[in-house]
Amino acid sequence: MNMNLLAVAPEVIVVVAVVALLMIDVQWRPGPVWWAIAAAMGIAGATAAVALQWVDYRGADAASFFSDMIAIDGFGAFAGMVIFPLAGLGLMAAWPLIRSQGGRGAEFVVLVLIAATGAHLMAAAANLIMLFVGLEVFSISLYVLAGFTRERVDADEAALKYFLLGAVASAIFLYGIALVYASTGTTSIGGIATYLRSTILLRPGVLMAGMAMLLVGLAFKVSAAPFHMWAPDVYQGAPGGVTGFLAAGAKVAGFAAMARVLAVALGGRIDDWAPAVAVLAAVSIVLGTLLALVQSDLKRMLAYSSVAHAGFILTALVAGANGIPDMWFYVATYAVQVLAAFTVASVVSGATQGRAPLSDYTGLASRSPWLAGMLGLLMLAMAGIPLTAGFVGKAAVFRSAIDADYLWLVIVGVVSAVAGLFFYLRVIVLMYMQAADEESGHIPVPGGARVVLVAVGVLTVLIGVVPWPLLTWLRDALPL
């Protein structure tokens, strides 16, 4: 296959699967089995496309495309593997919500691939420029899923504060790019690098800034603390089919970015950013751990759960690129067990409503034995508990860390951890310990979504209990 074509032929397959979704929709209006065929072509052609990459480019030297902007890596590969899977399983979780819109659940699953194609841009791109624009294509999708049922004023307020809170951070990021271009003279996140190594900056106080502002904008869309405002009230606010997709997705594509701009292009610099991420990644940990503990409702406690996840993985990222393959890890394992866990909010709570209360899940394992067993599983592995996968992520990201000599980090992420086990287990209280609401009848679990957690389960307990074969493959899952 030609390399150019090999380089965009995900972004080309999603995007021709868009296109003969819309039109044969606009033409004929086949309805949800024909949206679902041309989504899983599009999603399993792409995921095809990037195992291609990873088969030729693991553990070798990057190619760069396109005047160097897209590069093809086992660190784009590997992003490419873990977001359009992503993609489907979001899609499938969100099935009832997209037949509950009629004719507009076309647009919906139009926005999830075009927000999956930006996410991979995001991880592949080679200049940062063409990171700005994936970020933006990622972004903009986002902000349209967020309020996509019209009925709930909620949804409007959630999407209407993702999107001027988004495009703050956007102009942030924008600006950094422009000073660190003034300061090294290329975009190019590998003429960067190059520059970096060779050059004595008697001078850095506008690289330091627009290093500042890169952090400042990727920090936003992983919602890592202070820049977390707006992941409560967007979670909440949002309809229940589509959170647990825009939860994954960011946490994916941003994480990417940063280890990207981080680790590459900024990596002869790694003395003035790793202590700014390493503060970053401990303020995000105690906070979202302390907030988390007082939330009575489910997706605002897995809002607060992901800014305290954001600082474990941001953990690893104070190594540079030697934490990679243990972030990738963490990454991608909490990014398909949150996208689980709001699909039992959603199945338990409504697709497409907003608000999950903690009451709703009282006596859920009377109602719904398998959805209650299931939730169990996903908070026990999102607390860090051991044969789960988040017990071994965990435990990578605190390797790295100490590794780089960031002990006290580590001992922040233990305590925390620790005392993230009280809203964790306080769902499985409720669940097993109270007894339901006479009112309270048996949930019914849709199809699509007992695939995603039956998925999520069995990979949770798997890697947990074998995590050594992916921990070995994530080491050629390197931005090079």
Given for the second form:
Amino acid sequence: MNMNLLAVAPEVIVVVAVVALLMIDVQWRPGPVWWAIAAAMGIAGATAAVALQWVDYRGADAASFFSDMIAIDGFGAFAGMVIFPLAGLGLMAAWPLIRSQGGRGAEFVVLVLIAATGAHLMAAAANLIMLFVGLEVFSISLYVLAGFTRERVDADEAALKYFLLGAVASAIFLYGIALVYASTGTTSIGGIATYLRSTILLRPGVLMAGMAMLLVGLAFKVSAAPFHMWAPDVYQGAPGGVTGFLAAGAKVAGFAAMARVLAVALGGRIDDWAPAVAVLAAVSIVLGTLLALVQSDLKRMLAYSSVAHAGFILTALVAGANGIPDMWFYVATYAVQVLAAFTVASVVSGATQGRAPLSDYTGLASRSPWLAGMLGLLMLAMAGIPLTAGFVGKAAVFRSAIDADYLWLVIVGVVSAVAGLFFYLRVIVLMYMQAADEESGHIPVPGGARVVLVAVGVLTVLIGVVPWPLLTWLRDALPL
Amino acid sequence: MDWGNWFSDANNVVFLVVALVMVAASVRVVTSPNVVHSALMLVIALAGAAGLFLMLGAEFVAWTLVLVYIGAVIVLFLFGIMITRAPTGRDPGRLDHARRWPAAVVALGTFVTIATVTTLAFEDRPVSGAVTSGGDLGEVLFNRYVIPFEAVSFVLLAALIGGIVLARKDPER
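With the form predicted on its own in hand, show me what the form predicted together with its partner chain looks like.
Starting with the chain above, the whole complex follows.
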């Protein structure tokens, strides 16, 4: 067995932080400051470890370790460099929620850290079994986070719905692994790819069925239509402070897993799955956009818009491995935007609250010009207005799809993106062109949320204006 | 298939008996009006599964099933029922569901699909590199699959913390 501790270093560091945090909390009950210190050390250590992986193993040096279970490659390292900072930002945005939970706050921090570990395991897995275990680590933490505030019934509903539907999706994914194993005789991602390249399948039906089930399981996790039913209820019901992390983390981890499974393991059968992915993408884009148009709640609208964004990201995947850099660009920039957008929702509508009716945002510009400005910028970025990262991301995924001869999908995407402008701009119009209620005053912005919003705002504009460094960089973020 | 030959093999007869007992017990698990009876019926179904594994020569899996599922999980169920003061007597109204027939159709359809697909997929081929004995399983678990094995403990940790967070009353608040 070829061991390399660097391969598991991010996970080990985070888990050490988790265990230390739990132990210290049980023994001394030191309070939120120490939770923050433990979490910060864990996240900083893990980020440093993935950065080291990126430096040492990106591009041609990629390798897999522990009997072909964990890969160190540009792909997994980049995923880690998105996931761990995202968890840090998520914790900062959720800090008012964590403080409001009293002694249970420590468990909240722990669950976010475990979720980040699971997400990175999904991205770095070199074996479908490993990927599934990572998926479960990640999902179970998210189910609990969605129902963290017990006072509200809609949070319980969100958690239960997420849990039951998520468990079904996991079962489908697992059965897909079994069928792929039945037809290829291995669960190793590299092994499946080699087998499919070198062998003509006598009965491809079994592989097709397995492929379909893997796709369904992962499409559920990234909330691609028609497997998106849970997303609006979960995002609306979950406490405001954590919704951003739920949405952003699920997108990053889900698409990392999807790219590895489809483009690497099943890369040789791209002609079989690419049409299915294209249909999923088109349905997600159209359905997400149409349903977002009629929402009267900001979090629900963002949930449907995240369905549409899942479709845009899938658009890059129809190009197979060639689309992975463009997929990463979109996923990374969208993840921070959606985290920040839900952060604004948690500041305006309350960190423990589920609902965020759009009426809360009427005339926000006169009450809190700074918050309104940030939310406006994020809406423009999500709509894909030029000079924001959202525009470059959309251009990148459309280019991938055109290169793969999916012109119809690009046309569907462009038309829907224009239609989507309506509901993003509606929020801006509400904030800037309508008068606020008399009694609603200035909204104080907690420090953590302020840091998150500034960081995301700067990133969104910076990457939107000069996207080339990141785009070049991402050419090395390819899987093994 | 030649049924005379099929029945003359003692293995097949034992399989048939165990399978029929399992099916009957499983049906009672969902139709019994008493939660405790359901749990006990589940014991019979799981014991049957353990028996089938024994017949296949997978003694480690069989005993794990007995120890973990029958020994621990069912006892946990019973404790759970008692601790939460759920009604333990006959309670047909709460345990029944108006949509039981659609549910039965879905369950049967799922069973038929999975059974067909699985048998088609794996045929009669022996699985390559199959491990059945306890020693081999330990070898595989702690060598080849050590990282997933360790990662499963995160799943349990997350589930444990989640269970505490969702169920515990706050002392400080």
